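Only one chain is given next, in structure tokens, and it is the form predicted alone.
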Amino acid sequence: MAAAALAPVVARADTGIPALKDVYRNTFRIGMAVDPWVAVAPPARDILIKHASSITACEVMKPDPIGVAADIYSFGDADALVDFAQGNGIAVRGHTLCWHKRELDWFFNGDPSAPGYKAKVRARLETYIVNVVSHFRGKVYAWDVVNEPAADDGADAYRGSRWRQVLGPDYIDIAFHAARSADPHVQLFLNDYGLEKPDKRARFLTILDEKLRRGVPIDGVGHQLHLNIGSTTPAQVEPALAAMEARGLINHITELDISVYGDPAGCWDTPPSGCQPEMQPDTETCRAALKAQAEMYGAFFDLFAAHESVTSVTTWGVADDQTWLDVYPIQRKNYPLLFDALGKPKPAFWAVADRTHRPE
């Protein structure tokens, strides 16, 4: 989908509410994930300009769509988002350079049994990362270099991606060294989910410690934190932040949202196929869920603010009109963000922006 021209615009967001980027100016960047065709229109446009000090591209900076083929790149949509951010004084996080769900086939073309196949795959990965990072050099302050490297279970700490199968554990070293060679100043992150779970964190730390011993230039760790009300607590996440701090690393919260359904595949209406209530339904169930969500957001932002290592907190989306949780893991309307579908601040916003508005 082609992006419209994203020139700087005058924000029309609510003038009577505090700007999150100002509330947390001396604490961490406030980020929001968005793609250019969403950023150009209200309510996202006005929210971003008023509240965000960082933008992450949801889709347009991943290998698909940028890596059309070997040495052929499609930067148009990503450039449009960067132009919008720069025109409005917003920093940009790059997401992502290497991910098992975007392992484009052309990276692996050839006969795996042929001499030199591994070297060719390595060269393609290195060339891709160097060219992409170089293209955005000076315009991106941080990159998620490798996304989701740790296995969810099993004896091997590493996820069994094609990168892992062809290049072995060294694919992470290769990716980070390539990114560092292209931009000596950008912050480089290893990004994953589930690090609040001890078993997953142990696998991730096995990988991380191995890389740090080998001198891989990892500056920080990204924590995704896709949560559900009534599930994960700050006390469960705190050890993950502390573990990275103990290794001298930066922490970024990269993909935060809080589903209003306690069950990830849950729904207020039945059957699930018919579960798409109107925007912000005025029901007791919804009000209770939004209160619980606000309590969680407030508690987690307190946790993040208590850790100096946390220098960026990004919600995975801008407002409830556009969220991946509307279709994952089932199709039903969700309300996981700080702003409602009309761009108005929710109880969760006030829990984050002003402690005097915390739910009683």
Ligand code: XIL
Contents of the next structure:
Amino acid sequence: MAAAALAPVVARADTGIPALKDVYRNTFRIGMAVDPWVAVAPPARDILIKHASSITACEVMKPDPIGVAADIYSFGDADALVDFAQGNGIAVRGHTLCWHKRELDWFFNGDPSAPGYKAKVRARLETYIVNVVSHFRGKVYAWDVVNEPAADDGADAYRGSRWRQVLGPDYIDIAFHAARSADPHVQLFLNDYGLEKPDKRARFLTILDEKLRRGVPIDGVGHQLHLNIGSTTPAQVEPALAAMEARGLINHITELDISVYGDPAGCWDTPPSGCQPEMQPDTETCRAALKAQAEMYGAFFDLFAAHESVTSVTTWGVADDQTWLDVYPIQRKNYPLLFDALGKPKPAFWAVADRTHRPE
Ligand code: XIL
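Now that you have shown the form predicted alone, what about the form predicted in complex with the named molecule?
Next comes the full complex, and the chain you just saw is listed first.
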């Protein structure tokens, strides 16, 4: 029938629910991490268009795949994500320029004992960052310049990465100065996890204070916040936000998700012993976990909203159909986000979108 063919296309995301970016318009940007091939298909596409005011690339803006080799860059996938974001009026957060998990070999080619080796590695890092930041100049509002710089234990505040081995603690200065030289306006972030733990925070602050004293152009701190139900309270995270405020810095929540399993430590140390079995949907256990998760999301958004320094809050994923926690730290279906696998709002969504729907 002709009339049916002319009927307006109804977005597949629920039209009757509040848009998160509107609810938090005067509070902070609502971000979601996604990759371009996920962003263009339902359910992510409609959720992003309706709810997100910021997008982070899960993978495609990391040194791999962009830094194929010295002087060979692959921007195709990242550009596709930026085009999608710009086409839908969504800002882009850049993640990340320098990370110990993506220390590509070509950065370190050569004989470490040869004269000039250190200068060569330094120049490769600078060139890479200048070229990538220049490529996205005006299209990205913030960069995680260095990711996960602080050590988890030991006497050295700095993580023992290859960057730190070859260039010393200065690798952070080099990275930030390169980024600033390529874009005077983009906000530059040091991003890390576990800052709610006093000893990790102390290491991070040692690094941060050293850099601020030396005039390194750091605008803000990214708090990853990969959480588990029952693991972390807003009261533990509050001092981490306050510490950055005391230094005049911006706070971004960069990678928020809340695993429905409460057992990460056991899983990381000796998987799979100590790990909870996979949760089946629509069971009492799963429903109870989603309720606890919603309470946590609500309490954390209250904390973020109470801090003017928090200007961006990003979940690490869009909907439960695609989450890195399905394979990390072990393979097991997880439900860590605000929308379910079909893109429907979960109790966690209502806990942050509408206080009248908060779980009892
Ligand atoms: C993760 C991605 O989501 C995965 O797809 C990938 O396999 C590994 O990296 N901290 C970070 C992110 O800063 O870049 C990580 O992203 C998750 C942990």
